[in-house]
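This document opens with one chain alone, in structure tokens, the form predicted alone.
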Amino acid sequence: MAVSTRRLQKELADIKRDGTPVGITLLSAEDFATWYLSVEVLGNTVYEGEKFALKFRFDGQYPISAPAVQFVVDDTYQAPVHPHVYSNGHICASILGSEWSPVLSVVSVCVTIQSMLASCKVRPAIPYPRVRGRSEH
């Protein structure tokens, strides 16, 4: 068995045993290559009263290489309005890149997401930065 199906059979596990961060809703991991999870900012905030989907990919190096994670954009959801959120749902965050530990899991990258949506302050006037075409998902 592949490093990446362990490692994620042992998430989902965790997931199912003990729940999720308030905010953080598992929608679907029917295999070990596409989950798809809500997030809601709590609180006082900016995107108070939305629910937005991340999709996680994973190929067979995790959790050695980073998931590929953006936010879901299609007739159901949209990725927010966000500085470090392009229109197409792709995600600019160093955890997911160069910044990346093993000891990261699917569900700390969500609060991490969580987390950088909550401290926006300000919602910026116009889609921040703007991507042409249709996102894949």
Contents of the next structure:
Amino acid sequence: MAVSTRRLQKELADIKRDGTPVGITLLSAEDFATWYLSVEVLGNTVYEGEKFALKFRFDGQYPISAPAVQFVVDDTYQAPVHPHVYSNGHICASILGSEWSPVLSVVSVCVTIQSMLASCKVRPAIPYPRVRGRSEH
Amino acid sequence: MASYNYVDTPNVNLTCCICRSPFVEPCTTRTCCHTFCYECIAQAIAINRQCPIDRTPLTLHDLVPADPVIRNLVDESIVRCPQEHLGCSYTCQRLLLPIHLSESCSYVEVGCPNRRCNEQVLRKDVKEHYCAEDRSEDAQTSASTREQTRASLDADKKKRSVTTSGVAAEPASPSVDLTAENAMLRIRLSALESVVHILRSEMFAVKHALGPWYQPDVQPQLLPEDQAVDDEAASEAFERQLAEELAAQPSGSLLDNPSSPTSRDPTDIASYFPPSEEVIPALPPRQTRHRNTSSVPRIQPSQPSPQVHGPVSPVGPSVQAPYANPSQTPLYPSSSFIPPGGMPYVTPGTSLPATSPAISIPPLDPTTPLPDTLASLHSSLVTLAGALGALAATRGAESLRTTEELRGLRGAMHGLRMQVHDILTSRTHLAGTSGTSGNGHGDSSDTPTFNLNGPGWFGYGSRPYGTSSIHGPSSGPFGIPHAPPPTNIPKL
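Next, give the form predicted together with its partner chain, keeping in mind that what was shown is the form predicted alone.
Full complex below, order starting with the chain above.
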């Protein structure tokens, strides 16, 4: 059994037992490679009423290696218009890159993204287009 | 990484935050006191050298084995046999599971006990396992051996069935008892080994730091008396004993001793090394307890003696006083403790010697214990300081005297100059007045007159030769001129 499988099993068991925080729901966790969760920002924020979907992709080294997280962009879901979110759903967040820690989990990443959206005071006019080769900040 | 099935939900404090299961080989970070499984934190550090919890910089060297309490708690948590899906319902402490699997689990595959058969059979099925070899053997010999093995297997199975049915962790047979104990001892041994390694490296560092003063053999004739000496000693046993003694003796007089050196005059550091009371680790604490009570009154008399003598080198007399006391215990046999130059220098009553004493500094002698060497160095420093002070004082006194004398000389010189000047001018005047008597009298303001009425030369009027500079700012009889006297002596 790979390391990631065991850990994801535990996370899934924890979600099933304790539920998820307010505004976050588990959409799909069929295998231990790709999970989908929905994130909604509550309260009086710029994104009031909007629901977004996050796609998590895990490799065999999770949680030592960070999961790949991005917003789902399809017919039902759109990426939020945010300074750190590109129009194709790519997210610029330090905890998904160099500041990842094995202590973090799927739920904690969702909470971080939720607060990232909630802390945005001014909604940019147009979403940032994703330019190939642009480096993350 | 092994995976266990735990009977009870493990305590969240005992779960590794990386793998979210109870610790396997827990180790704690020295920097931030966080605990992880060794493998988990090793993998995490390979990617990012930070503590996963608080991001403090972390390397593998900063990890130490976790507290034995933690280790025991996770090792003793109850787990199920992993062969549960085959039917084994055995539960035991986690650390005993390997023994169960290797020796007593009936649902683990083992090789046929018959050496020539290579089949793998579940241990519970070994009894019914008939290899091809068995059948081909002679009935009698094989039957007897088979029955023996069967009997032993039956006996074993009976024992194991008793244990497997029970949920308790204690195995019934004494051999399993021993193997369990063996496993626990092995774990403790590994923890002890790491502790020993750390201690040894620290000891080497201390040895290296002491350099030539490190002496593995201890002098037995010295008695540990003063608990107040709390600086570095030659061996760790000394420190351990000190810790024992300090902890074991709550009496107030002893507590005063350790604190009194700090409350004394901070320059009186030599009191840390009272010559008759050096600490040696050889003796048991009970003896020292008695001696300490007798040592307390002895320290007091040495205290006032420094004030009796001069301000110079207050340590010297305290060094001497214990010597005079015949009831003191014998000192170190080393003679380098008292600097040879210090003794003649410090004699009662003489605070300022006239001549600078010959202070000889003894060379550093590695054969004497470190406190002695430090004490001798300190007393040399004290004598040097005293000598410096005395020299400064004498120089100051002398310079004052010299200044006074110089002033007096200057005044006298000035007076003499004035006299000479007057004599010379009066001579010229006398020579001049014989020809021009009328002019001389009337012209008192221009020419100097030899006024016999006035007191000395103070009745003179204006003088033609640099008068203002002569009288200057000073006044009065034998007024000491602040400005240097004029050197313009009139030409004759």
